[in-house]
Structures are given as structure tokens and as C-alpha cells.
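Coming up is one lone chain in C-alpha cells, specifically the form predicted in complex with the partner chain.
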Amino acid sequence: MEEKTKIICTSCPRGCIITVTHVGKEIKEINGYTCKRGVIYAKDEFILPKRVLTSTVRISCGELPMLPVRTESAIPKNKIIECVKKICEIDVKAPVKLGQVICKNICNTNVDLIASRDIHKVV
């Protein structure tokens, strides 16, 4: 059976609802683009949705009491809550180093969660 999923594009301003026509995870069609970028933001989104995920950990002996977090690319949609709630039992130790690793392959992404900024440690 054809179904229909909405999909607004995201690559611009204008914010076109793309429609896709599937059959369960085929795609038959996609109608309501502007241009081609949407075409491939409609594809990539229906497939698997994808975003990066930003937070803050808790910090001790740091200057700030919150470390600002990321995953280093983009994550499934649906794995975001699962991650949000293991940044939760996370807690860091000052220093630490923009960039540094946090936590590795959280939860089964492949991807590894990182520090978005340095923190330096006070005594």
C-alpha cells in the first residue's frame, strides 16, 4: 500500500513540505521540492533522520560547574533520548580540553560524545 509522509526541508529559509510517497521503506516519489538540495534533504531524512545532539555534564574543580557537550556528527533521531539520559549519569573532572573525549561510542552510535569548550580546573 502507497503512503504519504510530509517532510519539510530545512537547507533554506523557504522551508518546502516535501511529500514522499512510499511502500513501507521504498521510496516511489518525492514532489514538492524547490530544488535539488531538497531532494536529497527529503531522501536522507526519510531513510534515517539524523541530528547532533548538544548538552551539558556536570563539572567538579572547574571554574564553571557545566560542560558544554556534543556528539562529534550527527546521530539517529530516535537514539537521542537514550543518550540524554546517559549524559545524565556523566560527571567530568576539571581540566578539560575542548574537543576532548567524554564518552566513547555513546550508546551504540559509533560516535563518540565530546567537550565543546575548555575548562580550567581552580583550587
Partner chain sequence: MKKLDYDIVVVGGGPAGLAAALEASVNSNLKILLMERSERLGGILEQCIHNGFGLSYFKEELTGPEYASRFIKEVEKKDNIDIKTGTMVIDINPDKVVIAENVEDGLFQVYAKAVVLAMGCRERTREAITIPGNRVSGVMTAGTAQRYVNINGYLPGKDIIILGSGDIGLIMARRMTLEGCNVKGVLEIMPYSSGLVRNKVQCLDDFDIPLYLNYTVTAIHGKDRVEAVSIAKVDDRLNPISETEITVSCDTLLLSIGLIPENELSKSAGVKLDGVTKGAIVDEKRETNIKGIFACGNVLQVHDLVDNVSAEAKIAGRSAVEYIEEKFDKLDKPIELKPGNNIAYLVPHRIEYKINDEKYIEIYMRVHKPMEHIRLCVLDEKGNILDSYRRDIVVPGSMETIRLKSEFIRNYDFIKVEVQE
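As the structure is a prediction and not an experimental result, all values here were calculated from the model. Only the largest set of C-alpha atoms that superpose within 1.5 Å between the two forms is called the rigid core. Residue numbers count along the first chain shown, from 1. First, how it differs from the form predicted alone.
E72 shows a C-alpha shift below 2 Å between these two forms [criterion: core-superposed Cα displacement of 2 Å]. Superposed on the core, the two forms barely differ at L98: its CA moves less than 2 Å between these two forms.
I have the form predicted in complex with the partner chain already, so could you send the form predicted alone?
Here we give the lone chain, stripped of any partners or molecules.
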């Protein structure tokens, strides 16, 4: 039995409302997009949704008590809780530079967790 799932595309400012017609996880038709990126986004979002994860980790000897971090690229949405649990265990030492890898390949996602800002060491 065919079903329809609506997805709001975020790959450009238009925010197209895309309809994916499917049977189970098999896509039959995609409508409502206005650019090629919309089709790609809808397929990816329907089959394996991904998100960039942003959070903070504890930092010792730094000018701030917490370091903002993010995944270098999007990770599977079903891995977010596992990654958040891992992030809660991380404690880094200042100094830290913007873009520095804080955790390589977090939770086997093939994506690194990186620092979102510089934190200087307090002496």
C-alpha cells in the first residue's frame, strides 16, 4: 500500500515541501521540489536522515568551563543519543584551537567531533 511522507527541504532557502510516495522504504515518486538538491535531500532524509550534532564538553584549565563542539559533518540521526552519551564522558585540557579534533570517528560514524572555538589556557 502506497504511503506519502512530507519532508521540508533545508538544502536551500526556498524550504520546499516535498512529498515522497513510497511502499515501506521503497521510494516510488518524489514531488514538490524545485531544484536538483531537493530530490537528493528528500531521498537522503527518507532513507537515512542525518544531522550535525552540536554540544559542549568539559574543559579544564581553560578560560571557560565548557568547550563548544560539533560534528565535522552530519551523522546518522539514529546515532545521536549514542554520540551525546560519549560527549558527556569527554574532558579536554586547554588550550584548544578552533577546528581541533576532540574525538576521532565518534561512535564509529566516520565523523570527527571538533572544537567550535578557541579556548586559551588560564595560567
